[in-house]
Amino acid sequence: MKRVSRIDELLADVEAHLKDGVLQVKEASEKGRPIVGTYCTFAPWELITAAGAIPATLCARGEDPITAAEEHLPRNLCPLIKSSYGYALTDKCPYFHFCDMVIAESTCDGKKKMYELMSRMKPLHLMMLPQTAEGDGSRSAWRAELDRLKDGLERAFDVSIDDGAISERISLRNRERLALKSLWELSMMDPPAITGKEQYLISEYCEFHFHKEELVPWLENLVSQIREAYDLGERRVGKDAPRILITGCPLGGAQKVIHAIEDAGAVVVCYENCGGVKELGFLVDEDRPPMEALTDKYLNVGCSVMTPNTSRMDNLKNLIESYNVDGVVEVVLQACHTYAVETYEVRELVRSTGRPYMSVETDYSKSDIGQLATRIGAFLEML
């Protein structure tokens, strides 16, 4: 009989456990307790969860409810928002069901004129980006946006959000950050400790438990007895696999990439996709006035929404050695236009530093499976 490894049984406890959250968030509600639904990376946590709210990401990774969704929206729009209004308008997201208000924000077209639409389903207050991450100009306008979101959290919940409740929940989040940091960093051993489809799995149940100060330590301990687990020998991914950064588009409905790479022979190393390594970049700065820290720390965030997108384009260059990379491949959802054009600035990063890129476009049906093992094999074939 084969002995379950260590890690196996990490793995399988926290696959049990990924649907705690929606259980999480119920009882919450039923006990009185706000829910704030979120989309993006922008929605600043600390705020929210200083105004006593839960803030849950809303369910956006699903085939299922386009078709309801283009009754209202065109076929020809990108598959997240086409997924993000149909979740809501059939009533199929239980975040979206328990949730009392959405905090939304103007990254893309498509998103702030289906925000307009989702707001007959629900309280919603739209932050409105700046379209430069540069100059005083930026900041002044990005620093107004919490000021005005911190006011309407305090009116949504009869609440007054001080300095000191800010600082606290930046000091947790920050916690939370730096366990998660120390989670990707498994796949900087060689060969990594875990594969991406593992990484991905802890992550998801991370960004979905919403008791932070129990997962927190959870998470340390988790890293800590796969490392152990490691330095005792034990190996899930081969040492010659090439090293695989995914970037782009929040990936999602989209993990049938993820797939076609490791079912290949190949291991996900790095994502710098929103949900991955890409907020974690610096930590909010705990030694400033809370809303000052905020503002910089979520201004910097690098979203292709962002002209020009230097955050972006600098992280991406220190994953690529960090992670010692071997290739880089790139999502981009079918009409996400942002990421579209950033690609070519991208494939001239990527292959200045001697590494091969692949672009793939994509959406959220099965229909291009077959054709993304193909050219995913092509491509790690060259390397």
Given for the second form:
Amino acid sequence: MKRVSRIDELLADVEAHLKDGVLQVKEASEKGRPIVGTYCTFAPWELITAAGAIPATLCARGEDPITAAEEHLPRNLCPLIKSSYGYALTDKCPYFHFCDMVIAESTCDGKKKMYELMSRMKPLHLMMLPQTAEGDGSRSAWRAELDRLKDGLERAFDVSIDDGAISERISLRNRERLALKSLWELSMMDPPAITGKEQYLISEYCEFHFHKEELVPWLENLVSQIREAYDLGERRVGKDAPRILITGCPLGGAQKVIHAIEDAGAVVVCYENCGGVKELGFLVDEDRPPMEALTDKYLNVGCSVMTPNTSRMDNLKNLIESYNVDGVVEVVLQACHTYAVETYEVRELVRSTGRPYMSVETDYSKSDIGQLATRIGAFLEML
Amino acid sequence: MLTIGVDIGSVGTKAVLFDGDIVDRHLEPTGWNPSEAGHRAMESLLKRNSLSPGRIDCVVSTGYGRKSFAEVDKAVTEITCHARGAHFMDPEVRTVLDIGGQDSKVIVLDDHGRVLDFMMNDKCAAGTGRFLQVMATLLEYSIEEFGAVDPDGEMQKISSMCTVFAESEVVSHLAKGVSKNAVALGLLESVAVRASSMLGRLGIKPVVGFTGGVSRCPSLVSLLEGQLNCDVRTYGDSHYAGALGSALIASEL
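For comparison with the form predicted alone, would you give the structure of this protein in the form predicted together with the partner chain?
Starting with the chain above, the whole complex follows.
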């Protein structure tokens, strides 16, 4: 008889509760808690929660609503933008449905213009991102944007946000960041404790769990249980599986790439994408005035909208070394110009470390599954 | 040691019987059932050489149908197989351009035929065998005639690379009275330009070898040489490169 593994049990439990977030948001909304929809890592979670609202990541990863979105948007636009808009338009995203306000950022030209149309459906606050993280001008512009958001939240929900409340949220969020970081760091071990697919699943669960006070200790405990099982000898990944780092555009709608890599016998050990370990490198400094600390934290998210995007390159180099990766796969969503152009620099960077690099351009459809399997298969055969 | 490599492509299925050198080869249309095509190709090789299946030590499949074919010991991607096959045919080759029925690829090799880097076209058929086939039909050429139009003749530039758009562009040139030779040459030139830009992106390491079904168009080869400003080698058996590479890999398993 096959013994059920401890990690299997833990993961089954996560899987069973994957959809809990929708219920949590519905209940909170019915009790009168304001819900704020967000799309991007730049949305300052600490400010939104200090206003007493629940920030919920809005749907942006399905192919289904894209056709509807194309009635308003050009076809030649990134699938993430079309999907986001399509979910809102067709009212198929429960989080969009329940949200009282959307916080958006000018992360690219396509999104920025799409948000103009989306603002017809919900009250929408657009944060104007500077084009660079360097220089005092950019920093003070971003600082002012945080103030403007704070005012906007206070007015929208008729509350006043004081520094004490923000500091409290900063410390909770930092604790969550550390817990998530320790989840990703399970893959620093060789072989990794769990697969990349499994890590992604757990991180999804965390993203859509809205009671962070409960989530954080649960996650800390989960990670230590996985470590314990690993230390007792449980292995889920072969010791020869090539270790792959994925970088580039958000992966939510392009998880087929993770599957192609792991189905071909490799393991994803690190995600330098939004939602992955990328944002967790820098905690918000708890010793400084909270609004100042938040300004620096969010300005330094390594997004390709920034020029130059030094933060991403530094971080990437670091991750390649510390996760001891064998190869890097970059995922670019169709029509994402900023990430597509950056592939040149990323390629140079990865090659300079003596590791192979490959970029794949894809969308949310299934049409390139065969091609992806071949490309990724060939890439892994090179290692 | 006797091995078989089967390359199940989108258009043709190729199989090579190998004992350290090519013993026999077989080509047939893939049709709608890739696994059946792979099976038939193997059967034909065995029958023609009076071999029982038990005599074969190892079978490796490649091509888009590689995973649908159950009778193999291993499936290896066509990138790795083409690289090995091309290197076997010509040990001097360091850059392989392969244009097949529905995709094109560039592979850079090391001295042992191992892949250093590669690039594939995106999922559209622009600039591949399928593109040329559609255009040949439109111009009422056989594939052989189309591939052999005089490369020094008059040329009508074609700007669309998409098969569907290029078709309407061709139709409009013909309606204006442009000769079909000039249009055909323009189409081949557009394939050569696309291929050389792919080669340029990876960086060309001489010697350049051109494989795949489309390498059998002599005019395209000379246009490509003009674009790249270097010699491009082709090989009589080059459409067997993938099958040969997989037979070679099978002999090492």
